[in-house]
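What follows is a single chain, given as structure tokens, in the form predicted alone.
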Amino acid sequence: MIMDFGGRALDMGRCHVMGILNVTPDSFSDGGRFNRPDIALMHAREMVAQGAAFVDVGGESTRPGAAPVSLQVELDRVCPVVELIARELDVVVSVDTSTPEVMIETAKLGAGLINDVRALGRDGAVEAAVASGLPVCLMHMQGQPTDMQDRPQYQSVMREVSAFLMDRVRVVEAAGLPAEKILLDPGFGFGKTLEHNLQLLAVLDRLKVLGYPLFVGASRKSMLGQITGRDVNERLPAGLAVATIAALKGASILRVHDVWETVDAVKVVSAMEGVGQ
């Protein structure tokens, strides 16, 4: 399946790698390090050499606990970047947003896909992006980022995770979206736990069959410190295997902090995939 990112068509059938790039103060990684426009292209075109096809640009931190920042303040905080890596770099410029007017604004701009944690849910989110003309992801996450975390419960994850995802495609495509600019994201570490992320990994496949592209974000989430212990920077290795096991098990875009060692293990992905039996 190809795929138009507001000019750039890429084939929704390999798997390819999303370089993170939060000009936040308070993201659970990187928060502070690119919040000035040169240092974040500057950035940018290091993971579009490292081989990423995507860089996905936020402005409002969605980590546990994460409180709402206000519309100026995400606008001043995206808009210059998007405008500046989609003039200087030849690379898809997601952009990580919920709030309807950063949608506008950025697909202005230059932006080629939007990434929403909240799947269009909030008022005018859904008309902002039909409007917008763009690529969207849909994720799933069970509350609001302040609360998510405080006690997630389900009965079934995946099925819960996969009626809520074809609830909302059925809402954006009533709305006039596309089904071929629809991707969806079972939300790891959004409103679950451990047990539940593992699960959905385990099944992920089982997705696929729903007919829209898969993206995954799971790069030094807690789920891998609490299965290694490891502190937030140490969490490469667990995030490559995820990565491998989202990879295989159909994933068409991984979204990473660490860009090169995950391009490096799609390629493994690929290379076997594409060995005859």
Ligand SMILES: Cn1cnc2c(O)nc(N)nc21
The other form holds:
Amino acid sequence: MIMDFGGRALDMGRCHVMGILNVTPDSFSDGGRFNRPDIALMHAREMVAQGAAFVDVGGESTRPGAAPVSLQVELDRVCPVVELIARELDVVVSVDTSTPEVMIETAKLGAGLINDVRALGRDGAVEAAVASGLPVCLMHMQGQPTDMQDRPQYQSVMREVSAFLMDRVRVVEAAGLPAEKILLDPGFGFGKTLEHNLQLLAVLDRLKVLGYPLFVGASRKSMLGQITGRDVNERLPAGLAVATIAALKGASILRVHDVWETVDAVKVVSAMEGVGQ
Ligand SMILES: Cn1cnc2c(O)nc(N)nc21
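Okay, that was the form predicted alone. Show me the form predicted together with this ligand next.
Below: every chain and molecule of the assembly, starting with the one above.
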């Protein structure tokens, strides 16, 4: 299934790697390293050279406990970087935002995907996403980053995550966003215990039957630390294991910090899937 990302067509039947580019001072893994547009461009260039098909630009940290940022701060952080990368590099610029004005502005500057961890939940976000004409990733989150990890609870995490995502699909499609512009994401680490995250990973293929490309992000997250005991910058092997599992289960986009390593892991899965029986 070919999806058009602001003019760049990509086959969602294949698994693509998205490099993370946080332009925030407080992101959990690389906060403050890429705050200047020229430095952000250098990092984006490096990730594209390593095989990233997408770069995800986020101006408001979504890690547990993160404080919201003002509209102007988010615009000032994100717009210059989106404009520079969209102009200089052959890559789909994804914008990690829940803010309607940021969606509209960055679409004008060349963004190719809206990645909203709040599934267009903020006032005006659905209308802005439809107006942008861009594809949108709808992600599940229980609660908000400030409190989502306090007491996550579900009767059945897969059933409730699927129901939430399908409800959001109904809302955005009714508002005019075509089905072929929607991706879905279970939201690893967003209001989930380790057990919830593992249950979602185990049955990720069930989310696939909803008929939309799957987006998965677990890179360096605490779920990997809980399993391995590793600190945030020693979680690459565990992250590659999740990437491999997700690729095998049909994910179309993997959002990671470590691009070439993940590209190689996906190449192994694709090579195996491509060989004749
Ligand atoms: C911004 N961000 C952080 N983690 C993420 C995840 O797992 N999915 C998506 N879509 N975005 C994420």
